[in-house]
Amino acid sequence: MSISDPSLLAPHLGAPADVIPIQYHAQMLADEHRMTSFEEAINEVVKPGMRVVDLGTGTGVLSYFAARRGATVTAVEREPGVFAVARAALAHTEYRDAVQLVHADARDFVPEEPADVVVCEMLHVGLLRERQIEVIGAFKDGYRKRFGSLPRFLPEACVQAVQPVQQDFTYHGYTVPAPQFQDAFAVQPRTLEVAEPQVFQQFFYGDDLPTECAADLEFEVSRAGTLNAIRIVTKNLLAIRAQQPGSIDWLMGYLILPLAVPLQVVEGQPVRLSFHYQPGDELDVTMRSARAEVVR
């Protein structure tokens, strides 16, 4: 969900907090950057005859991409309404016999046969809200016990950065400092970049997974203003190319989180930003821990 956060509405629609209702999957399908990036990455990684597992398949589109490459796919989805939509959509494709849909919790699933590639897109900006780390961690534990090794993961890695910003939270004279999502490829006239972003976390999914997302970084102010928010940037390295340098990436939409105590800053001033939370936490956990201070 690179621009909006549909999962925030799930509790009000009778679904568990970490389930995205089906009406919001259309927004993800319409996200051209997300769709193009995953299609390109799957085309790069998946070869004919491979076995692919798709954890939390949603509407099944990533399983469809893999089946179109000649793979045999096991697609796992626990939410009944979304599962039914995936089953109906895949049934209308010529690759329906190549995809086995499994109605189960991805955290408990281990395939009967070894997989070549595991796709898991249960992602939220900042690794918040959704269960990407929890699901892949549980899958790795079960898979190792059964097969003794690990397949290739897609995404392969994650890089996270944070940026101090001045955000205009006033609308028609009414001020509401609330979290918001931004299109990473659009001009943001309400946002003033106070300093350049810095990376606070990076890891490979095949390695040890993080138990915490935390930053304690010093920035040099490049533009005077009111530092009243942080902008979290999450880039997913979907596939690292073997034959040529570089990777196929998915840059998610930015997440703006207001600071409880704004800070007046001037150009050239050193400031420190800090926060901490666990993967899957709610947004308010990050906001409660976020601090900005002038370095003396």
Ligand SMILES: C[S@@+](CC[C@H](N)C(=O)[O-])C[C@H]1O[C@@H](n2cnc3c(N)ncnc32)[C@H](O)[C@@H]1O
Given for the second form:
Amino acid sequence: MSISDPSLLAPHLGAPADVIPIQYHAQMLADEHRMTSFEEAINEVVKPGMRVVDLGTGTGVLSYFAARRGATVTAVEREPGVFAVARAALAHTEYRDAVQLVHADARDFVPEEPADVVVCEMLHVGLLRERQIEVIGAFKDGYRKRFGSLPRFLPEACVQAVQPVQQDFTYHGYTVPAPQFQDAFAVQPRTLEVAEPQVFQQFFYGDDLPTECAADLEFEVSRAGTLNAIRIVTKNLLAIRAQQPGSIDWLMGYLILPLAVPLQVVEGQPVRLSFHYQPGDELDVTMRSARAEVVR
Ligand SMILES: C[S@@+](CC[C@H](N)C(=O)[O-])C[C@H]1O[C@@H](n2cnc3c(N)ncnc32)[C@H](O)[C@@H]1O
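How about the form predicted together with the named molecule, since we already have the form predicted on its own?
Next comes the full complex, and the chain you just saw is listed first.
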């Protein structure tokens, strides 16, 4: 069995993903890029008097941002412990009366009145593990049945890319090719970029949602080395500006996934990378399907 065989890792990757311990919520609150991007996007999109629905509100912070803009917010959370934390935190703000907390599964939730904006952050890099697509899909079905049309979603769109890399998995002489996260804004001395990243998926939340995340792409090697991992890049376009260029984006931390079969590559060589998984799948599903091969 190869040391990077995904079946070795599978049992350790499979803890229920959408039950997020409170210490991870604290990390999300301390993630400056995430917080600033959402705050800016909510300030851009939400206007006083609007009705906002926040699916998977967690600690309630995005509902707080929306209420601070003058919106009336319905915040939905399924986990009882997290729900209690949100209730206590929101009660300490001056916007407590503007936010109605609903203890429910967001897949079954339809608001009483139409919403102007639906915020949903149940995101994991690669659209893996968490149920963003499933939850928004089910919400859209219920919402359309009741109201006909759809509200604006925040995030509005998603772009995903993949990059072939050489990852140094050896620590003090000890090699463990396990998946890992990387700060997208930090220098990564353990990662050598073997080729430029390429987009493998893009979609709008208001359109039909993807049932699969898949790549089958050819890359030209720009640096010789051992192609032993892929880097997954997920950029969430939180708000696309109508009157100014660009969008307010949240670039998530990268995900490095080791390849079961590494490949020696030389500069200028064409290589093909492929993988497929479904949104919400565990990391090992992607790893099991990921292949790199030289194009002859
Ligand atoms: C990644 S956290 C983000 C929390 C919050 N949106 C934020 O940005 O800080 C996702 C939250 O969605 C909740 N969640 C996951 N699945 C859910 C579902 N089906 N219905 C309601 N809440 C759900 C989780 O319990 C968790 O609190």
